[in-house]
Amino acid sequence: MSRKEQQDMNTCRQEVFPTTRKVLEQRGFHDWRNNEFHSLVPPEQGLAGPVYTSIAYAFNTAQEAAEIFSGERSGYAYPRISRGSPTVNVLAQKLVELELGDGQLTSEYDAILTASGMSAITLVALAFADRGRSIVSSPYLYGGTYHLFEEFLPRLGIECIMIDDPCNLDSWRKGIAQAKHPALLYAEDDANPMLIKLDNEAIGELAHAHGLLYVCDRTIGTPLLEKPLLAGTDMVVHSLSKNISGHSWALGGAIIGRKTLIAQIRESYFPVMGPVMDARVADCILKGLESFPKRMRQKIGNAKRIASTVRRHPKVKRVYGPGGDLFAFEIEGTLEDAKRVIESLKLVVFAPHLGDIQTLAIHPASTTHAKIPKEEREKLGITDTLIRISVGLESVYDVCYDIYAALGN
């Protein structure tokens, strides 16, 4: 290097980085030094901890890079590819300690959280029915989940048995038998709209005597009610934007087994579809598990006087569950008499959802699970005068009220 040139980097050390670096902090420049986890954008306080937003956190080693990339290492890089992020992982690991309960296994299990529950379902379906291999699964399932199994799995391949009665054993046994090449099972326990209660531990015990997974989607009932992994299933999928989150707020999804069929995932189609979840989803669904239990229990609660209330109307052929703090009843009548109900409503509201603080109503036969023929509907037993019902945190009086009165017009 020539004299001028030293001169030149040394004008450049004095006067130009500094310069840079003050003009750059003006505009929100973060030194990634001056945090735990390397972050290129400082965390924010939440109410649940900090909210890590950063899409990049930096390295000190080549070496720590490669092994963060490659897997060997847990760590943080680019969400997409590594562990999202350190509040999205933290959530991850609050989710596994509710599933299996304090000091059960947790160490052995692990979770990947995505961008709402049917990107989860798709990325467990993909990952372990590979093409030319069969899902052999229950037909009580939510709307999205079924027009998954029936109609885009196929164009990729997958084959998708959907068997009779998922609370028979030996309808399992069919299943498997007429599939091709059985990779897994899959079962909605407590299902949407009709609320079945299946043995989770009979069905996972004929999985495995068969070299086969269970997958079983527990949004409904939630770990409150039941824990699956503890009785044999090898993963459970969630909507965390239903019961866990409660507050119509945030969008998500989870995956949760052993941590063997987890890395399976976060390995194969999950970098490569990319469903993240944000930071600040993660953040959301943080604070609604803080209330989760105490939430569930009253209204589970409250499902179940309303529901004994609903069933003594007149109007009201049969009521179904409840499941958790969901209860499904079929009104006397036509599709437009069914319409009618749920329009009159007025404390009640009528939303696609569930779960939530607020009572919900929703007639699925043209909402949820209006893309699945109606010959199939019926045979689950959803009728065109079938309405669900979330039940919240309000007055049971005021809710039975408003039910009865919409039933009355």
The other form holds:
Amino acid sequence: MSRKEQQDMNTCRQEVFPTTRKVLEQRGFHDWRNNEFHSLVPPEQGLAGPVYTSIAYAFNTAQEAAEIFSGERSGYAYPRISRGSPTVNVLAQKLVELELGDGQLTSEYDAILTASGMSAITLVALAFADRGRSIVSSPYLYGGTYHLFEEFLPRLGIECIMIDDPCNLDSWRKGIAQAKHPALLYAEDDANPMLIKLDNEAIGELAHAHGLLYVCDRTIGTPLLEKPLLAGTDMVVHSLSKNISGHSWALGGAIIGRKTLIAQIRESYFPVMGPVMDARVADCILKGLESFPKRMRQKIGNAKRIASTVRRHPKVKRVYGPGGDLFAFEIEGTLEDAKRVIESLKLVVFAPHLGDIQTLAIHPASTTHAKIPKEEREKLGITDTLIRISVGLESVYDVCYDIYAALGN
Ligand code: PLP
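Let me have the form predicted in complex with pyridoxal-5'-phosphate (PLP) next, following on from the form predicted alone.
First the chain shown before, then all remaining chains and molecules of the complex.
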């Protein structure tokens, strides 16, 4: 680089990045006098953190190997049969802290991270309701979970009783009485796409009074809004693909709960099914996690403002939510009208996803919830003209303008 170029660059850095420069100077890794950029931080203090991509870890002794294999000792060996990789483990610990909040007994809790939210849900069901036991569930579920409970678990001899109303404890009691061998109560909170908020504490108490576990899918509610593990929920599951990672760049799931319960999963179906999370995916989710609370707060605020504007449009019959950053609205007209609205959106992206920084729209009846028979779906309020919006970080005015234009002003 010529002297002139160096001078230009120096001026540019000083003008454009004064704050960054100050930080770098304080750390002492940037030599401004000689205009030399050294590595910003030494490798052992890398700001982004290391990514351990290895899938096999060496043992020091035969005894250590045997103990890690038997589960007596915690350590790394091979992701499917031990604790994943160090990177996956850092994410697991951060999620436990996030789920419990500051100053809680995080040492009594653990998390298993999985390849997707669906594999987390499947693992919980198999680990705690196999051998002919029953799940009593809210019917307000993500379509994939509904399909698993209604179609695939019964094939394996796991009975799934769908109750009528998860907001009513008598409905849960009726479901428990109806089940042959109840093992766990299951619900999604907030329930997607109708955004139904549950009383997790009361459902947890009811479960325990009957000697059952209560498991809650908190993907939509997120740990920012409520910490149900502190109020009687035994385990929470998450699709980390959504708000926790937040950028549509990583598919992952988590099961978080007391160590004894998580150990049961680790020692039963997890090693034989092997739905492990890759370290590179864990790294993406860790990066997303750093901005999770800020993103969420902004998105929740945006969702409230957008939902209240959409509510005023003459073609909108009804608005559900917002619950977290999601809301849904039903329009006047037919299935074709709903499809036309969603296809007319220009800024809002038509995509089978939620919890991103971009605003997304979906037509649940023809996509995420299409596997639920129409009659059942309509009972749950998922009509042909329902559209779900997952609110992002764009300007509220732009999103409202786009939805109004698609609805027809
Ligand atoms: N739970 C909820 C509430 C979801 O919305 C989804 C997916 O949309 C899942 C679970 C499944 O998660 P994944 O897509 O990561 O398997």
